[in-house]
Each structure stands twice: as structure tokens, then as C-alpha cells.
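In C-alpha cells, the next block holds one chain alone, the form predicted on its own.
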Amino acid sequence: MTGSPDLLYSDVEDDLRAAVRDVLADHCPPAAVLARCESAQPYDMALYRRLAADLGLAGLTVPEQAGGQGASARELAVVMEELGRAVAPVPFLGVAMATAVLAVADAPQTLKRIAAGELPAAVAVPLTTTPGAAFPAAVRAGADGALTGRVTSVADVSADGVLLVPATGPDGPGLFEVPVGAAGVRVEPVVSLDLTRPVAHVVFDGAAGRAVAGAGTAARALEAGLLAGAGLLASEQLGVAERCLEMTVAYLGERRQFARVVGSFQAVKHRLADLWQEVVSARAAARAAADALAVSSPDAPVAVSVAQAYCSRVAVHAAEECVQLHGGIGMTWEHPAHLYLKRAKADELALGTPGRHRALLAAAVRLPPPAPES
């Protein structure tokens, strides 16, 4: 990669960490986002708000002359941590992603509105999709921007928001904005193992949509969305191995087995060392996206996909570390570890698996693809 990569955190970025931890503690306790798993409503839209409108959250990346902060995806990444960490139900990925598409599609009016926190917005393709995959085919544009067709599990998909929805129509590939309630859109809402991060399919049946973009930069700013939402994932997946690895460690400082504090088993304090060591290495990749989608590098995709394949796996591992050490309370549905188990499990799937991404990373550095995973 050119040039080095700043991975410390500067001032600005701790207290932006401290002011989106606070606002969390304060409204997204585990209690509170078990019980909204069990309910009708598993997004909390009043927290999206809070962090959206009054923390000016959503339109952090935003120019300013568009009604946002104008700050980069450094900032972005930080926030990104904090929600991991809370496996915070708001469907702030879909947003993160949208705001990157339409500043290549350059829509300040959508833009403007989502930057206020005002209108949820999501992009209307499946989320295992990897940044780098074909244009996608799933819907049709007609003549006078009448869309038709059926996108399978789209994320963060809010019934008061938007989709921004790639469609091919005569003159080539295009971008289409569609508001979520509209004459001729039907969310089907699907089981997702993640409860915290729920999918839907969506069909369009001649459903009016307002192009945003067209063939000459359609494409373009569809896969700035999945390049800026691949690698701000890798924080989020950072966020959720940090809190593990956390919760295990207190919670093995004060279970006791045999007169003594589990966590002063030999075996276990390795096997803790081991996971410290993987979270901090995922720290280092994901903080390495960050900075490179901030300046824009040419190496963003190297450094995207090298997050996305590391961080992914480390997520999973500190998850599944957290409920085995945790041991029968683990297991329980009153605990939140496996919160953090299926959000990972999920994240791992989200904007390409572990092994695409290495096999994205092969084909740049023009060696033969990895080995199919088993």
C-alpha cells in the first residue's frame, strides 16, 4: 500500500467514542435490546433518532454544504465500533452505505435529509453482496422509471425510509431512489438469525422510482457504497470481538471453581492471550480501511477486503470464546453473548465472506484464489 496508514485514534475521535457510548449505555443496556428481539419492533428507531438527528451522526461523512458534518470515515468507523459493541439495533450500516452511493451520485436533496436525520435510508441489494460483483440484474427500469422485480435479503430496511435501488433499464444501469411506503413496494420480512439486524425481501411491482444516477455513474456509486460499507463493518466486527473479550475477561475475574478465580487457570489465560492478540491485529486492519477510505486511497479495496477477511473470523472466535468461558450462563437467552455470536455469525456473510474477499485479494496481487471453504 502507499504511503502509511495513521491507525492511532486522534482526540476528536475519542470524544466522539465517548459521547456515542454514553448516548448507548444510557438506551441500549443488553436488557433493553433482548426484550426488543422478542418484540414486533426489533429496530429502535427512537435511539436511530437520537444518534441520527441530535448527535448529527447520520450525516457525519456528509459535506457541509450539504447539511452534514464533513467529517471522514475515520469518524464513521469509531461509531461503528461503539454500535458493535452495543450490538445496537438501528439501521445505521444501510445509512452509512447510502450516504457513500449518493455522494458519488451526487443527490444533495436525499442527501440533505438523511445527513438530518430524517429519512432512514438503505440500498436495495442483498447484503452478502461483495464490493467488486457485477452490476446487479434482480429489477428492471421501464422507460418512465417504473421499477419491477425482487431483491432478497436487503438490510436495515425502515418503513418511514428510503431505498436506493440499482435497476437496469434502456439506457443501461441506473440508480433509483424509492421511499419504502410507496404505491407498488412490499417489504417481506425474513428470519434472520442476527435479531438485532433484521432482512427483508423487497418486491417492485411497477413501482414509480426517481433516478439518482445513470449509466455513467450508476456502477461507480453502487460500489462506493459496498466498498465504504465493507469496511466500516470491519470496525463494526471489531467493536463486537472487543466487547467479548471484555465480558469474558471480567466474568472469568470473579467466577470460581475449586476455591480459585477461573481466570487464574493456565489454560485460560492462554487462550485469552491468544484472543487479546487477534483483537488487537483486527484493530490494526479495520483502523487501516478506515484511514484509507478517508483519503480516498487507490488501496482501499486491498485494504477493505484485508479487514473484511480478517476481522470477520475474529469477531466469530471472540463470540463463540465469550459464551463457551462463560460456560452454562452463556448458553442462556437472558445473557446477551449469544447477541453477539449471531451478530457476528452474520457480519461474517455480510458484503462478502472471508473467502471472497481473499479471493479478491489474490486476484489483485495476481496469485491463484484460495482453496474453496469447507
Contents of the next structure:
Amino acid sequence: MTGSPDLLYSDVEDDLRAAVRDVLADHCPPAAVLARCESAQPYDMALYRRLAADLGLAGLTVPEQAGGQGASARELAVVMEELGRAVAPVPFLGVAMATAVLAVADAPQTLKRIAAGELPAAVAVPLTTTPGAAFPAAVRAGADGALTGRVTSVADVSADGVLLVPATGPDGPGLFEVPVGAAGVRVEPVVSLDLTRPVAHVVFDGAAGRAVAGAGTAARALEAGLLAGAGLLASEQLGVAERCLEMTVAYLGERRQFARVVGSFQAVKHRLADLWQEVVSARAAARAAADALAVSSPDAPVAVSVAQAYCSRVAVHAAEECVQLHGGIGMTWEHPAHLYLKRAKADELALGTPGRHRALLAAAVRLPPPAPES
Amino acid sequence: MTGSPDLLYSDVEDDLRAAVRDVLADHCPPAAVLARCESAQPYDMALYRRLAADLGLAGLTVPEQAGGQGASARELAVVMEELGRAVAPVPFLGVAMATAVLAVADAPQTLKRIAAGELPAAVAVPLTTTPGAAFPAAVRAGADGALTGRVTSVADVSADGVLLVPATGPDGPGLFEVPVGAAGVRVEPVVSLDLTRPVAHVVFDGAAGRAVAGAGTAARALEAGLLAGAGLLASEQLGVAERCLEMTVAYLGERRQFARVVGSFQAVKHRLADLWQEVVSARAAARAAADALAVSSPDAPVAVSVAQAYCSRVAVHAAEECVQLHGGIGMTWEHPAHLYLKRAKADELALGTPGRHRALLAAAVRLPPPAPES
Amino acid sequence: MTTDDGGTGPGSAGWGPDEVRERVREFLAAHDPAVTERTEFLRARFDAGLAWAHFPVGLGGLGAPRSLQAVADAELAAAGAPDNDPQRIGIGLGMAAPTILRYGTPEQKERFLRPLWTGEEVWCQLFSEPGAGSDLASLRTRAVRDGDTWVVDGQKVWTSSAHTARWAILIARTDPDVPKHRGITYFVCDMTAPGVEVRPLRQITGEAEFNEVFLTGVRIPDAHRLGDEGDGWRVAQATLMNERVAIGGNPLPREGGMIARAAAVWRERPELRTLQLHDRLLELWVEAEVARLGAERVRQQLAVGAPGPEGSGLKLAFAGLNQRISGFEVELLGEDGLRYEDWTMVRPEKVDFYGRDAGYRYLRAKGNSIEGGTSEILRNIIAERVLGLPAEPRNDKDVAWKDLPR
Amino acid sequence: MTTDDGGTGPGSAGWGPDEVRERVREFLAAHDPAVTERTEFLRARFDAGLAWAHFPVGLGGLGAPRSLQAVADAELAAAGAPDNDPQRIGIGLGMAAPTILRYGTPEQKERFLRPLWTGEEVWCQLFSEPGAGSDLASLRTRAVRDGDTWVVDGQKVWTSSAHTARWAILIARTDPDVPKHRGITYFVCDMTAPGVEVRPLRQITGEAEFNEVFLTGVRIPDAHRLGDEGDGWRVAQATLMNERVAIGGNPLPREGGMIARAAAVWRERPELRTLQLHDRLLELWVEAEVARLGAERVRQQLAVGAPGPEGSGLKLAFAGLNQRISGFEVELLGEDGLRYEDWTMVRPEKVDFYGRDAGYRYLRAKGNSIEGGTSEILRNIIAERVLGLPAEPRNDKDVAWKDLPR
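Can you switch from the form predicted on its own and show the form predicted in complex with the partner chain instead?
Next comes the full complex, and the chain you just saw is listed first.
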């Protein structure tokens, strides 16, 4: 198996999946998700703590000596699949990205609290930021670490959590840690397309940031977070797609029209077969990305961009087919299909659209665009 | 109907179609086309003269005072549909382009002979030339009109025909008329993907050309030929697509598998319904292009590029579905499906690929690409 | 596909454009729109036969060719006359009125058509049911005869305007012992009758554009039956055909409809452009232009009285196109595509597929391939009725409705 | 989906990698490949049980786990031993041999397996018929018993290697009075027998890669029947399952297969690049990489003895991908895409989907979704066997073959 990524699930991963799925089945049924979306607090922090602290998922990839479980992106990807299947309204992607950032940056106490599930965290960048993007210029840091600026469309901002803020100061780029509840931090909620992962704008007005990475490591730490986030998002998208396919197959296996089970109509069957093949392929792509991240492969940027370029489309396609093949019921607010559609569509934009990932691949695999004016 | 193109067929056009279809039914059945492909003379010049001279189709768009029928691109487009339906191996596209060129250039005697169906003609440019392309630099003209150079992949070159050659001489761009059989002209046959419209390279080695357009009109005349050719090709593609759909529907309406008519399987029905919708749409697009050419509308370049961008894909899709849904028999040499597939694929490349026409549209309808480096 | 009775010159009963213009002039002379109250004006216009040119005299019409109505509308509009806000009462005008004209008793036509046209009485349609979906004829709402009235129990869904409607066209099962298409009867239902309960049905966009309607012991006089007992499926076919004729009615300009906003965003916000999105935008632009030409061609066919099968595909084509374009626009918007205007549950008066923000358009367009005939059903219709391919084997046509598998 | 008997450590009969290596060493000591004639060497290798590790002793095998064959192959290749040119005799190795092993009589195994494996006797497959297509079980070729022999009449098609084959596996109808799946019997047919006529079948590429085979009064001894009379459909299923297992066997490197040439053309010929084609190339590159990973994942599942349903989709995915990539490549080539290498009718010894020029690849790839199970049939299989959706209503399973509608 020289050089091939391990694309299977280990027994440990299967057990982890079962544990996460159990918790979500009990605490995150579709009706609860819908109710949560319409509440004042769109993230379910009780569920987050159950997953993050009780199951230890927040520190899954954090080394044991740093307070975590010492597992890898492979296991975290399995968690993301399950969270995607449940469109769980928990700020987990932000935490996953923050722990990847802090694996490079230096904030052991904060990392320990995050890993323990006590402290939700997010990286203060627009959710649409693509790996490889230039270091953000939205926030400026003073010599004393005072942060000033505005970051739009940040996901997973929790009132009692912490933000890792890329900001440029007198010494160049840096990363700063600042509690969401600190003085000088204001969160502006945004009415979001994705009801289960709303974004918010964050305004820094002289907030006191604590430097966790300086000019030497800040860009590298941020990139580690973006790359891990994008790779893990592919597994979430796989989970979204897989669940949409399952719901649709189950519904059409029961629903009758014209005195036949609708799922026996060949046009429907062929579309579902094609969708199944896409989901199967998405799994291979997402696993390859997770494995590459897990072993810090130099191929990780390619594996992640392949997975993002592919899985984004599959999740949207699956959610769109889910709505269409459910017919009218799939258009109603009460049916969960729309929650998946909105998540899938927002995920397509998150951490690089498929087109932006293909542009990254063009450079990485030496398939350049034409010279200008050709 | 202010400003809307006339998208219907007139009674005159319906009659013309019937006449052309009759001739092709008698003289151009699939078996004859296949036999012709394998012969030394891939173009059926007897059929060409029947269409061009007996039916008067070569001069269809030539004014009556110039020896033609005084009809327009609308009628010629109907002829192209029928020729496409039959994948007729006649050099008609070349003649249509040549008459469009000579409507601008000045060669009344030659035009009269072309219009009478006596003289096959072609424009000496690669079949893949896109409207709007820079004036070709492949051939140089001496002060005495002697032509030197090589033009690759020219369609519809007939041994007893004439070529209209864009060439640059001491006075700048010009168009020159030269018989294919003239001294200093050598035709190099090319093994072509499209068996029913093979291309050839033409080498000019001091051949004596007669100027038919000088620096003032040559580029405009050539562009008229390319634009007319591209617009008419859309109607040919419509004919190819329509015939492929008809063959497939007829076959699947008869063929039985699993004790059912195959055309009763829903997946097949839905694919054919989608294809029918594409063909219907291609008809509207092709008619709009033909009408715009007929009335010399300033919108003609847009209408032609829309039709080319759309109809190219429909013809290829229809031919591919025709092969696939015929199953094994559609893969055999004896079945005509492959003739349509090869024509459709070559037509996709001819006179601008869909992508090149979309690039033309981008400029024409003010949807520019991003600035470089964005 | 058309119900047009054709003709552009002087037609039935000697009516031509000039005669219509003369009639309008006389009418306006007697009813100055500037000083006449709106409802009074509309009633008088109906009575003058200027509502529907092709309806009979006395029922809002002149017995003239349908196409002449456009002449009257243009003259009246030019004179500043109020219209009947046709979008608000579309179901009444487009579906109920032609059905009543064709199948109604003289008393029903007399009673219903005038206030329907003036907009004094809004209509809705009680056809769809949660369990039936595309298999509309499998409906379960029961109507049981009790002397001179019918007692109706059941549930309907996807009913727009139900909360503002005075009347509904309703189909219900009156005989479960015969095959499903034969045991249905068509009624006019009073939406203010006891037992009619209307609940908003919230949808994917956050809005409640439609309603659920619960019918519990609703009594309908037999005089409000439309057509014969058991003949309701045939009557409903006339209604649905009129629904589909409505499509393709409004000509789009080039770059009109869903592509308009996407193209505008591209032009106005160069910072959003990427190489990857450029060719996709152009592909969609081409598809939109071709779909527009396709619709234009259908309209030209209708205009010369030569309708072809091409109309069958328009809804199918526009549904897919609207979905692709709106999905593209959300992607083009990038960070702004993560936003949504408003999730508040409102009950909109009218629906604009091309309105609000990109997220709304994307979500609302998902319904285009479901409402008014799913794209799957439309493909079946094209394959069978246009291409002549055989129907799938069916075993629900000759079985009593009550014995069908559920 | 797998016939692998699993195991990586010492397996059946105490065989492990070390034991196999030891056996190869002993064999090579006795048969130096440098001085032994090729056929003689291969015969000896078969006799030493080094042909198919999992076959029984005496029939080319060791009764060891299947996976150990790779160990033997590697050792022998390292020693410079000749192989049996497996691509040339693929049908024998992949389809005939496992079927003979499972259903053959001792005499049949003894007679056929050794020359099959050494390549001295080439095999072909007489299953497909012009009228049957995907409905293979509706085949019409008749076999009528005449004492101890069967007399076969009919026509087969899409037979590769028929013109070089010594033997064929054949299915024919022996009882038209029972439903179609039950009246079929499986035979070994001597391709040199009187009445067997092989004609090249020219295809879309110009080549004749396949043949038509006409069978006229061909006599087959009953001793060459494989399995019971009337049991041929079940035997054929085993053959076809072995055909599909073969897919996914050869791991592709990244950018291997059909995408390789398209990417190379892009890199080598910058003048062909356009903005419109760039993103399409990258989309296809991503799809090719994902398909490659999908096949790799299936192989990893098989390697750990945990096959999943994912194998069912590989052929479907690669067929569509090969078609899209080769179509793209022709378009990318522009003017060069108008050319074709050669239309001369040849009968190629082997087929390379990725060989010759872009036009050939484009045309040949059209067959990928037809041969060895059409993409339509594969989608049915996935929908029914993997997703568990119900089969369509069928009425051809309980009717005598002779009474089926034609």
C-alpha cells in the first residue's frame, strides 16, 4: 500500500461514530434542531458540552500531554460526518479549526480549556475564507495587543467562548486570543441562510488581545486551521449528503403513488443510484483528505482541495434531490429537508467554493490557466 | 412583435424542406452514406449537383439578378437542417459560406456559376475558425496574385471546385479565387473524424489567384462567410439532433427487453423527454440565428453565438444518447448512429467551439471575465 | 394546448377590433373612470361585455374572439381605467371562471362570474391533498350525499389565497367503490361555511404562501355541484389545462427573469468575479436566452393559431433553469450568499419568483419543479403524449378506489 | 461481490507467504526459466500448484488462500520467469476457469484447466445475442438433445477472441416451455467444430474487436455440459460475477487512465488553452482523482476481507468519466480533434481504452457504458440490491419463454 492513503474506517473510528450517533439521536432529533433555529440562541450549547466535554470530542486531536485525546483528523472527520448527518447546531467546526491553529500557535492554557470542552472557540475569519488566502487585513493590533477592526461572517461565535483573531500589528502578522465577552468586542448577529450554523460579524474596538503567535508562525498557524477546517468540512458534507440520500430512499420506499411504491419507478431509481455513487465517491475523497491531514502529508493541500471541490457539490446535489423527490412535503418548514439544503448550500461557500479549490489545484498539480489575452 | 425574430417556418420553407427531404430519402439513405464514406471520393458530387443545380439550392441566398433564388438565410437554414438529418456527404456548408463571402466580395461570374450549381466552392480556412478571428496569415499573396502557403483542415474541398483564399499581399489582406485543380494547388487528404465531412490540407505553391476582395472588404467578406457558416451550422446541428432523437424513439418504441417495450421504462422516457426539450430549444435558437442573418440584424453575432453555444452541445448529446440507448447495435459500423456521432463531434469544433462562442458573447453582452490576477 | 378560438379579423357575431374600440368608447362615455368608484366601474365594465371578449353576452363577454380582449384592455388602460388586479385573483380568473363557463348551470354562471371578475369575491382551489401528490386522482376527501346537500370531510393542501377566498373549487370522492378517476365530483365550496378551517402552511423560504384547509362536516348544497356526479375528474382536467395555458403568457426581454440579477451582480461587483464562475455564468446566460426564445416561439405559434407540442416543455425548462441560475447567484455572492433577508413567517399577497434576495430566489425556485405538475410528471407527459412512447404498466385504473394498495 | 476466501496469515492447509516462497524456490531450482521452453515451463508451473493458489492441488493450485498467489507471482517475476500473458487469455482465466472449477466434472477440470492456464488453448464467451441485449436470459440460441449430444443453432454476438479461441463457454435454450431463466443450459463449445462460423464485427472505431458467431447444427457432447440441464442461468451468474470482480483490480496512479493524456496535452500545448476549457479540465481532473480513490477504497476493503457494496458502482463511474474526459480532449485539441488515426478495419489482439488518438478514445469509450452490463442495468442493480428499492413490476418471470411477447 505504498503511498496510498488509508481510506477505511478503523474499529476505533466505528466505535467513536456509534457513540456520537447515540448522543445525537437522543439530543438532536430534527424537531429539536428546528426549534433551536427559531430560538434566540441558535447554537445548542448543552449539546455542545455533552459532545465536547462528556465525549471528549473538543480535544480529540489535541495531544494527551496538552489535555486532549491524542487522536487525529481521521477520528475528527468521523465526528464531522455525524454532525453533518444531524445538521447539529453546535459550534464544532470553529473548535476544530481553533485546535488546529493552536497546534502551531502557543497558548497551552487556552488549548487545555478548549480541549476539556469548557471553552468554545472560533477563528475570527469570514467563513468563506479559502486556504491559501492572504493573511487577513481586517483587524489591526496595537503595540499593546489592542485589536481594532471588523471581521464579517464568522461562524461558531459563542457568547462564552474565545476568538483567535488574525491581526496585523507593528511587528507584522499575529494571532491574538480574546474572549467573546471581553470589553471592546461586539457581536452583530446576521440573518443567515444556514439556520443551523449562523454567522455573525465581530467588531473589535480596542479589545485587549493576548498574542498567541507572532510574525514567525501566525500565517502558518492560520493556514493550518483553514486547511484542517476545509478538509474536515468535506466529511461534514459527506454526512449531509449521506443522510439526505437515506431520508429520500426511506421515504420513497414507503410512499405510494399510482398504486406503486414511488421508489419502484425507474427514473427515480436511476437518480438515486447516481446519487449513491456520488456519495460513495465523496466518502473516498473525504477519507483521503482526513488521512492526509492526520499524517501531515505534504499532499494534504491537494487532497483537501479535491475533497472540497467534490464533496461540496455532492452535498448540494443530495439536498436538492432530497427536496425534489420528497415533493411538496420537502418544501415545508416542518420537514427537515430544508435544514440540510441550507447547510449544504452554505457549506459550498464555506472555506473555499469548489471553483476556488479547483484554482488551488490548478497551481498545485501544474495545470495552469492560459496566459492572459490568449 | 416589435423586435422579436420570426421563429416559425413559413409555408415556403415547409415546401422547400419537403422537396429536399424527398431527394435525400431517394438518394441519401444511411447505407449509401456509409458506402460513400468508404469510397475513394467521400463527397457525393452527383447528389450535390442534384441539390445544388436541380433544386437550385446553391444559389438560394444569391440575389436573382446575380443568378440565384433571392431567398435568405432562413430558407438556407431549413436546407441545412435536412442535410444534417441525413448526414449528407455533400460540400454544402462550404458553398453556403462562399456565397456569403461573395455577397460582399466582387466576383459576379464565379458567383453565377456557384449559384447555378456548376461550381462547388469553399472558403480556404481551417474548419475550426471562429467568427471574429484575426485575418488568417497562413497564405501570402504576391503582387501578381501568386499564392504561397498552407491552409490546414479545410472542409468541402472539391476537385472540380473553387477556393476563396484569404491571403495577405503587398496591399494588405485580400481574398483570392483559385480553382482547386489549378497549377500550384495541392490537396492533402486528412483521415478525418467526421466521415461525412472530411477535411483536407491545401498547399499553395505559387498558384495564380484572382483577387475578389482587397484590403477594404476582404476582412468584412470573410467575416460574413464565417458568421453565416456558424449560424447555418446551428441548423445543421439541429437536424442532426432531431434525427438522432427520432431514430432512438423509433427503436425504443419497438425494441423489447424483459417482456416490455424498452421505451416504456421510465428512466429511458425521462432522458428522451429531456432530450426532446433540448431539441425544441435548439430549434428556437437556430431559427433566431437564421432570422438575424436573413435580415442582417446588428444582433446577428449574438444570435449566432447563442445558437452555436447551445446547438453544438445538443447535437453531441443527442448523438451520444442515440448510441447509448441503441445498446450494442449502436456501436456497430453498420448502424448509422456513429455517422451522426462523428458529425456532431466535428460540428462542435467547427466554426468555433461552444466555449469560444461564449467568450464572444462575454464581450458582446458586457459580461467580462475577471481582471487578470483576481 | 390552447383554448383560443383564433381569428384576427372581424370574427364571431361580426366583432372586430374597430367594433370593440367603439364599444369601449361608448362605455367610457357613460362611465368616466376618473369619477366612478372602482367596484362600480368594474361591475359596469363586466355588464358591458368588456371583461372577457370570448364569453357570452350577459356573462361579461361579447361572444367575440378571445384575442379581441387585448384590444379592449389596451383602450381601457389608455383611458386610465382601473383593472381588476388580475394577479390577486388569478385562480378565479384562470381556473374557476373557464370551468364554470363550461360546466356550470345558468344559475351558477349568473351567481359567480361577475363578483369573481370584479375581485369582490376571491377564489381558491381545493384539489391537492397531502397523501395524493402527483397522483391527484387518488384523493381521499369524501363527500357524502345527505338529501339536497353534500357533507364533506377531508384535508387539502398547497392552497394559495385560502385565507382571503370567499369560494373554492373543490374535488372530492363521492363513490369509493369505482376506480379512482370515476368516483370524483366537482363542487363549489363556500369558504365561510362552518367546518372550513384554514391554517397557514409555512414553507422552506420561511413564508406561508400556501395553506392547509381542513374540511370537517362541511355542507355544500347540491346546487353548487359543477358537472355531473362522478364526472369531477373530467371537469378538473379542464381546470388544469387552463392552468398550464397560462404559462408562457408573459414575454420576457433578453436577460429577463432569473438571469437578470445574476448578470447585474456580475457587472456591478467585479470583485466577485472568478475565472471559474465566468464560463458558468455565460452558459446560464445562453440557456436563459434559449429558453426565452423557446417561449417566444410557442407564443408565435399560438398567435398564428398553430400550437405545437413545444408548450409542454416550457415549465420543465424554466424550472430547471431558475434553480440553476439562483444556485449560481448564491455561489457568486460568496460571503453575501451566507445571508438571508428575513425568516419571519409572513403570508405574502403575491409571489415574485425573481424578487427579494438571492437566498430567497434559490429556495423558492425549488418549488418550481414541484408545484403545478412536478418535473417528473411533465417528463412522463412529454414522453407519452409528445414522443408517443408507451405508458408504464399500470394496475390502478380498473380497481375500485377503496381496494387500491396504500 | 467477492469470491476471495480471505486471510493474510498462514491459511488453509498451513499455507503462508513463507511456505509459498519456499515452494517457488524449489520449483525454480528444478525448472530454470533461463533454459526451459516457455510452454514447458508454464505446464510445470501449473503442475507445481503455482497457477492459482486457491485452486485444489492437482488443478494448478495449493488449496491456499487466494491472496497468496500474489506472493508466488512476485517471486517468479523476480526470477525472470515467463508469465502466461494474462491479457490475451483473460476470458479463460477470469470467467471460464472459475466456472469450470465450481461446476465442472472431474474429467472437465482435468481436460480444460491446464491448457487454459498455460494459454495453449484460448477461450471465448458465447453469451450475448443480438436480440437479447441486457435481457440476456431471453436468449434464443437453441440446443436440442440428440442422444448423447446436443445440436445447437443460433447466433451470438460481441464475442472477443472468437477467431483465436479453441473453446467457448456457451449458454443456450434447452427448454422453451418453462420461464426464461429456467430453460437454459451451460456448455463448453468446441470452436473448431463444424457449423461454427466466426465473422468479424466492425464497430464504431473502425476496428473489429469483436465477432459475430453463427452456430448451425453444431454438435456438443453431453460430456461438455457444465452443470445440470436447465441450470445454465445459475451457472452463468457465477461466470458474470467473476467478470465484475475483475474490475478495480489494477490500481491507477494519480492522473492515470483517461485523464493522463488530457492533462499532458494541456501542459504540452499551451496554445490550445482557453479560459473556458480550464475549469472543465480541473473538474474532470477532480472527478478522475475521486474515482481513483473510490477504486482504491474498494481494493482496500477487499484486502481486509470486508467487501462493501461500493464495488457495484465502479464500472458505472469509470464509464461516464472516460466518456466525458475523452470528449473533452477532442474539444481541447481543436483542429487536431478533427483528425482520426486510421479507419482501416483491423482485428486487434488486445484493447487499450487509453491508447491510440483522442478520437479513438472518444469513440471506444462509448462502449464502456454498454459492454459487460449497461450503465442502465448497473443503476437498476444499485437501486435494488444496494439501496433496497423495490423492483419494477415484471411479468416475464413466470411465463414460458415461448409465450413471451417479442
